[in-house]
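Single chain ahead, by itself, as structure tokens, in the form predicted alone.
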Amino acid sequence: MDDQMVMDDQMLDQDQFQSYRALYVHIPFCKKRCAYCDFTTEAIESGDPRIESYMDSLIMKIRRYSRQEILGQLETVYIGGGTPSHIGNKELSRLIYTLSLSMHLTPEVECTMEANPESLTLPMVKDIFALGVTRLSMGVQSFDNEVLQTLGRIHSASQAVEAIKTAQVRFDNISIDLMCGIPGQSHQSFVDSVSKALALEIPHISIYPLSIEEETPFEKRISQGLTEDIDPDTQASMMQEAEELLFAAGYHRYEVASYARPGHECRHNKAYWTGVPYLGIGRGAVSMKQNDHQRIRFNEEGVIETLNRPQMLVEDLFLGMRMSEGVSKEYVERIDREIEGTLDTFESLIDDNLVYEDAGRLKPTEKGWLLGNVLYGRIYSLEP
């Protein structure tokens, strides 16, 4: 065994620690990055033989971690990147194949693969059907040519209709991403970007604000004064016009930019945000284990972080107001027994009106989605 895979097994030991009930699976490869991506990827030709080496790989770790008995409860896959469909049938097959055998993917587990447009087609979307996949996430960002191209995308708007067409000829379950805030993009435009996705019948909308991450083409181009800063304001208002329209249409805000009708909340990011440990297989992919007295967060290359329980409470308290049915005050009451100033800090976002008392639990309000890093600012100020 080599020095990757004993390290492996340390960080992965569950002796003392809840099961994983989650699993994220990671694939690096993109056929292009985009202008503000920052995430773990690099930008190859689908038939680059680094993809072949790279799932050989991937699917040698899950077939040790299934024989370990590291996969049996999990509840939950997403397959994300980079961009899996870009990878193409072949891989994806072996892949989704892999994890049936290994952790009965059965249709009881939701099982996310993410997509973009250029690269979905209807062989694909039979194919991983077939095997067990049973949601879509789909990067569109936007159904404006224009935005598009300034976000670095290289799908049109047409090919996003399409891919969505295409995926709904198996699919029920698709949700796509759509992005606000974006140098150039008017009101209007994003007005229509979401009318588009509703007239689509997209049963899953989460709606982010650009974010101009470090050392990403966006960020240079602005430090250069080439492209144009993004105004806070500006992204909530565009916001708070999608969550007007997205609520007359029927859907709720499960999260803070997540919308569903019901029945179509994503279970694999609401695990997420509510504490259940997770496994993270791939470049750069992390995984989080704990138990009642501390939280491992740790990647391929060993240990993040560790949280004391003081830390856990606090962070379990944040990631609850991400949520829009918040934590129960019996829980808040609770956890002040042990980290003093909780109910305190709690009444004084009530009093700000960042957050509301609804049947006996601390929700968010408007204000506290939109104020969201004062919200979760004062929460973090209880660690001890």
Second form
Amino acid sequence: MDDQMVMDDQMLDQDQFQSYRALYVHIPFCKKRCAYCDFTTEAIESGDPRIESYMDSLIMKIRRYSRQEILGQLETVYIGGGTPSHIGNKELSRLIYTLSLSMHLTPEVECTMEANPESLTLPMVKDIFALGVTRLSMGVQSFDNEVLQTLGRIHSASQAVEAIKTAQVRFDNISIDLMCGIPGQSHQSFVDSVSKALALEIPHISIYPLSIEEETPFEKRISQGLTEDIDPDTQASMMQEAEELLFAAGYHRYEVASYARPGHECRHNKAYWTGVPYLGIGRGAVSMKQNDHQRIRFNEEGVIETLNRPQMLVEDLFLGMRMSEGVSKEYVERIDREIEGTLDTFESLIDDNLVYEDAGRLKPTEKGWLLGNVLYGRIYSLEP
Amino acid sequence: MALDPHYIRNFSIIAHIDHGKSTLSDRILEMTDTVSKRDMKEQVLDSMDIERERGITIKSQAVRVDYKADDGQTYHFNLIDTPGHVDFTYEVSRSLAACEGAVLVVDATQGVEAQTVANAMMAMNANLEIIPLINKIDLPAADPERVRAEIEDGLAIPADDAVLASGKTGVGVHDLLEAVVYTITPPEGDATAPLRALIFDSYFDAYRGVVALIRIFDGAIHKGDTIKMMATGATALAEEVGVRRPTEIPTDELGVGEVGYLVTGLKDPAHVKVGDTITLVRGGCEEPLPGYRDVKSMVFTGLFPIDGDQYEDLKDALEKLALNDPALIYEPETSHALGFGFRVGFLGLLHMEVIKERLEREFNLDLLATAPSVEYHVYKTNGEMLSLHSPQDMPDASEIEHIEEPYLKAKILIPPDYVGAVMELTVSRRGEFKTMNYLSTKTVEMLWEMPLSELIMDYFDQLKSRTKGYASLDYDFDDYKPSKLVKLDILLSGKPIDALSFIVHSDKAYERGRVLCEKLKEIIPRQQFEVPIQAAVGSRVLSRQTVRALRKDVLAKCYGGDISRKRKLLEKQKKGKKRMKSIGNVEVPQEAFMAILKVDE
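If the structure you just shared is the form predicted alone, then what does the corresponding form predicted in complex with the partner chain look like?
Whole complex next, starting from this chain.
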């Protein structure tokens, strides 16, 4: 949907739809596309004029939404990519400055920016911090140079360490992504990467099993037999190993892929899993708005999906089961009154050891996390 | 008023599958102005969608066409289109019995094939005049001279005057029509004798009951006659008689030599059987026409609705199909694994496939078919004989004296290069080689005796693939013979799954069990727990495989835009699950039930 449509929609729906409480800003540019990546992004030089004009339009949109008074309730901001750090300090500063004028970018607002080791600089760290960014999420993936090469990353392990230290000049709240189950990645290599992250005192770590997406270089290499396929058993072992290491170091797993020291959970990401309306701005960004009866996801091209109330409720349930806190038993009982079989389904999930009950809440077990698609699928099947 | 038999010609067109019979029939209808070009749906005679799609004829059809010959006279042709597949051999024989002649169509590029031989033999046995026709001469690869030689050498049919034609372009169709007038004899019969008419096909009409397609041999049938089916003993009123052009045109009577339809008003198709003789209740004939036999199902399979709620729908659908297809028989069957369904008997594998497809397509059913089986005769120690249609009903080994299984006489036609390959395959299927004849330098006829149970195990596909598609196959039921047969059970997580059991020769039990376990290991997806797969005869386990437990199945990233993707994935997963059958707590994909057939891959 074009901007005008979004705008009309917003004006029509103002009292009808809940306020947006999370904002996602998409920067769809990278120095180079990684081998596993299927996100909306393009490889482009950092000085390319297309970046400036894209940022101009982003800024215009933010200003317009601000005038429409739909940015007033935002509690979290996430500037994601692509690689936001790739576009340089000047463009980033313009963007964050605009945000600070357009919404209440107070220190209570969690404002995360993604950065890659090769493009994060000290001046950038200082400027974005000064303008209101509170959290940095670094794409590290591994501290093993060979693995980084397999992934098609353009930075080395030592560059990553340097960048983290640079970030730590201002930021305490840092997150890094680590991947497991990468072809050629040994068990030890993965464990070493986790240990390295712990040694660097990073309070938030995301652990992802590599997944092979369609039409990525990785998929081609695997289908041609040039790279071995991923092995879910190896990934399971590594995910479990990571959990043990991180537990021992005082982290808790608040979502299937997310570990944090207390107080460092990503509030923005939790919004996605708890039915909080979010506004997405930029090329690949998705927005979600809702009222009691429907939930609509849309992007710049138009509506992606519209869920009715039962679908919304079911979605809240399976998204809730991504998180360690799960969903409250009372909430499940309430939904059972609207959607037949909800309680029975949870009973059977408990029988299968995918879910357990704890202090009035239904939470995923270890097995429930590893077999997430089975767990979510069973809940999803409740949709009438 | 009855037609003068002198101007009637009754004939069939017979051919190997795909040799262009239906297209040729269409051209005849067109060139005799029976059906206008505008109304011409491709291949009018094959009226069922599935028939058209598969390019085969399943039911017989009869059409009257009027042809003004070069001699100035108008002749009445009854063109009887016969089923083109070996499953329907008996129907073919009855259709041929209604004719005086046959046009033997041979593809100019393919030459004589097994069914060409089988059909030609049947036509000769029925004492028909045969007009050889070499079809598809418009194709670049056509080699009419070679085909002519094959017809003469292999079939001993003079082919000097073979009609060269193309059903596609219409070339030669006029020559064919003239040949029909001059070669095929007019029907003979006694118009004053009591009625004798042959039923060569029938179908069910919801408003008019069973409609029979008949050929009058003696006497005449009039609207309003009270008639009797001599084999079934059923009586009925001839509510309407007429001819098909191809739309039905009622007439007052059908006389000697005529072919037409008869509306009986009977509601039970079992009363009107192909091959039976119709006569009058009063003043009827003494002797029926020869050649009647009861059609027997040869192949049996369990059909189960994937969604148990569709059981009643399946029952209704089978009832409806059986009305038009007396060869289709069924009885309820209960499986622990698959729930309520039916054991359904068919004439052969093609018949089975067509019925399953029609059930799914025309009645919107999702069906699961178990591996086909044959009718075994189990002789028990207490002297009883059990006709076994389902492995489930196999008595305990201690109660069995011996078991017999149906054997076939199979005829395979191949180029000489493939004799070795056919030998190897067929011997491995317990085939017993009988003899081999060169029909020409390029075609060898091999005769075998083999168990039907082996033939239905993917034999034809294997035969085709090992002979690069050149082999053609024809077979006939021979006899029941004793065999060392055992029931092989498949156990999942230690529990026997009745729908996966099958009967196999004891020498092959180990190998089949091993291969099947391996196949099932590939087919059954990993579940939340380990699933052992075992093949066993009685309590003896022959083979074992394990589907390891699924440890990880999660795509970790799930942020704003990923949620819609995630939903799509879950939707796909949900659909995939619908194609699975939950047995105990194991999810088994449908292919598993047919895996038994793919033992030779």
